[in-house]
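Single chain ahead, by itself, as structure tokens, in the form predicted on its own.
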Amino acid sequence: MKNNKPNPVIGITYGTYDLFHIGHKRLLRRIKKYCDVLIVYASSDEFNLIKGKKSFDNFEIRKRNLLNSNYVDEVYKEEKWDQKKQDILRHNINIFIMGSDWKGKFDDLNEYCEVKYLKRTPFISSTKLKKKITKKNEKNKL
């Protein structure tokens, strides 16, 4: 018997996803509209150090938050800048989607799948939240 079901559209995105917030959830919801299966590569703790970042939450917590978002189907570790092509080929990705602050940076991946950039949620970011938390903690020490 022949299976007439169309192949699912598989999407992929990357990020740190630290201090999981409403901006992340909104972006993931919008990304999921373009695909049936959404794979997220979250920066490993070690890769964040290479990038000069220190995550508030470790990889396992960030992975759990992503999987609990209702939009993410699979989460893997991003461990180096140049792994994206391999990941796209490994998972048979149809669409690669990133926030618009990366616009143009990954256009070379159009050779392997569709590349799309979506606007981020304005007025919220993990960096801003970390600064507020740090400032509040410093104030409470006084």
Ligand code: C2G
Contents of the next structure:
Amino acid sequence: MKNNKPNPVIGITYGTYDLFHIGHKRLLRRIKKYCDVLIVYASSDEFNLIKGKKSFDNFEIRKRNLLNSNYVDEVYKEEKWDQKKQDILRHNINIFIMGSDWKGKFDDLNEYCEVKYLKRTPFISSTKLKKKITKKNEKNKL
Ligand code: C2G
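Having seen the form predicted on its own, please provide the structure of the form predicted together with the named molecule.
Below is the whole assembly, all chains and molecules, this chain first.
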């Protein structure tokens, strides 16, 4: 951990973070205002398939993008939906923050730490970016 404060506030968030974009960066920047250390659990490639998402970037690329974002201190693999409680206890998490599209979905975790949802950035998503890239590639093939 980069932080050397005696009792750092430790934050956690989860996501695929595919095709790392401004919506992800804005969220991480705002999350980091609530904590000294930010831990991200990025969905493994296998878990993404369970989530019904085939990510464009593999886990290692998505991990590297997160660590290079300047807001993230540690990245681990999210392998299943119900690992959050054990992650929060293992890392002594103080605050769990997600984008507002998840509002209310993780309120049960407030038994273990503070739970907060921050407004999602409109108009951009990995899915939209994927569709644009696929369309462009098909056009270039013609
Ligand atoms: N996000 C955002 N603005 C966007 C897109 C995403 O604020 N335009 C936020 C989401 O709300 C989420 C985080 O960025 O908190 C990661 O989003 P995704 O990579 O789409 O991850 P998701 O599919 O929401 O997976 O167990 C939880 C899941 O792993 C969350």
